[in-house]
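Just the one chain here, laid out as structure tokens, in the form predicted alone.
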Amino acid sequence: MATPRSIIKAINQPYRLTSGDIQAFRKNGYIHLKGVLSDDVLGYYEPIISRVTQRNDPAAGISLEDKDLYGKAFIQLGNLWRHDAQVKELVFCKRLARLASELIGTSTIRLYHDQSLYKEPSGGITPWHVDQQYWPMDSAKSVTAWIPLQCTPMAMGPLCFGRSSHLKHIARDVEISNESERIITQTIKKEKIVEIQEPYALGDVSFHYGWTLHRAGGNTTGQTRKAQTVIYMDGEMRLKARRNKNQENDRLSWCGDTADGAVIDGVLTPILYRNDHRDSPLKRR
């Protein structure tokens, strides 16, 4: 069945920032918006996220309780844009691309990769992290955009951010963990960091950096916690040296047609917006 063309129109246009938010968000590493999305493209895309999901999860059939600890934090499934051609309209979709494009301030916008991160009922915490430890890039020009599919109450276990630890140099080369949450807790209390962490209502989106720290409680609900995620790079971000095995991992998953030092410019990375300068940030609509 063909997207209705009301949902394809929704996704593509413009939401609009203000220069503040834009100030806001490069001096906090993050941004909660309200009403990005609305029930009806939510209602549209969630079932059909939430079956690509449930049909591949990588841990079907494990018990939450023989899961380990990143398995209690959520079930995880990467590039879903390519398992479901619905799935790609919003993963590529404008709205949010241009949105990636405004606050990290790049003329172009490139995809690094989507994912859908479900914390099943009783799910354990998200330790303190940060994602770029985990990606070869070159430049701090990376965004995520955290969208959740459903209203997310503190009990579901929504991101809590490290306002302006983007700008500070903590656990840079530790990887999710006990010891992420151990370390950064520390670090987070010596340092006076204020962390926020929020409700979303049903359509609101938030963006962080990828060198912000956040991490999330356990959903103690019933229900599971769905979100996806897209991970958006400057459209001119470089494929640098790895710093760890992770970054090697990422760059065998989804830059291995790119040379060291080059453009990651391949088949899974593609340009997703292009600001040609017509529209600039105004007011919100």
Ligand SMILES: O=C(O)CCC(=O)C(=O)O
The other form holds:
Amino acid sequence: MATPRSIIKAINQPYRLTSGDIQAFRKNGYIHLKGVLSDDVLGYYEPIISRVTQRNDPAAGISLEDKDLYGKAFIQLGNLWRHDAQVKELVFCKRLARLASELIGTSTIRLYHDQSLYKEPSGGITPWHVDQQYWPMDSAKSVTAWIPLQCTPMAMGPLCFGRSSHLKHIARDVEISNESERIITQTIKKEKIVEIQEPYALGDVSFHYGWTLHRAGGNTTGQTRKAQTVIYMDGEMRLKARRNKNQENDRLSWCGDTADGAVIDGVLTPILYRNDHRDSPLKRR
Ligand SMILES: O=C(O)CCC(=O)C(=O)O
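Could I have the structure of this protein in the form predicted together with the named molecule, to go alongside the form predicted alone above?
So here's everything in the complex, that chain up top.
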């Protein structure tokens, strides 16, 4: 069945940022925006994303106790847009891609990949980490949209950000692990970085830079914490020499046959938004 036109319209119309929003994002390394997606939009896409995640769960059949730290943190499925045409509508939508473009200040925005992150009931913490440790990108112009698919109280493990930590070069070579949790927890105390963790209402979406420190608490509720993410990068992002095995894995997964130093411009990383400057971003919603 085709997606209702009202839904397609809603996910492609602009969300108006203020200049204060953009400044706050660049200073703090993250922004938590209210009312980005309507109840109708989430009510429509949540069951589709959940079905795709369930059907393709790479760890299906393994109980929570038998999973490693990463597996306890969440069920993770990448590039749902390749599995389902309707999920593709949301992942490719202009409302989110435009926000990404305005926040990081690029004239074009490219998809890096999307993923669902489902924290099961009693699911563990997501340890402190930086995303760009995993990404072979030659600039900091990357941003993740974190889209909870239900309202997410503190007990479910919403994202927590280290304010302005993207400017500090902390733990950039440490992959997500018990060690990243330990090292970053200590450094945050030492550097007096403020931790911001807030509940998300339905429709709230946050954006964080690839170098922003973040984590999530465990899910102490009896309900799965469902989140979809879309990772965007500058349309001109180039492939850099890999610093670790994670970046090499990501190159193989997402970067096709891009040569070192070239723009990451493959079939998996299309341009999603071009800012044609006809419509100023800095108007009130
Ligand atoms: O959903 C989570 O618990 C972690 C998400 C995350 O680290 C990210 O989207 O970058």
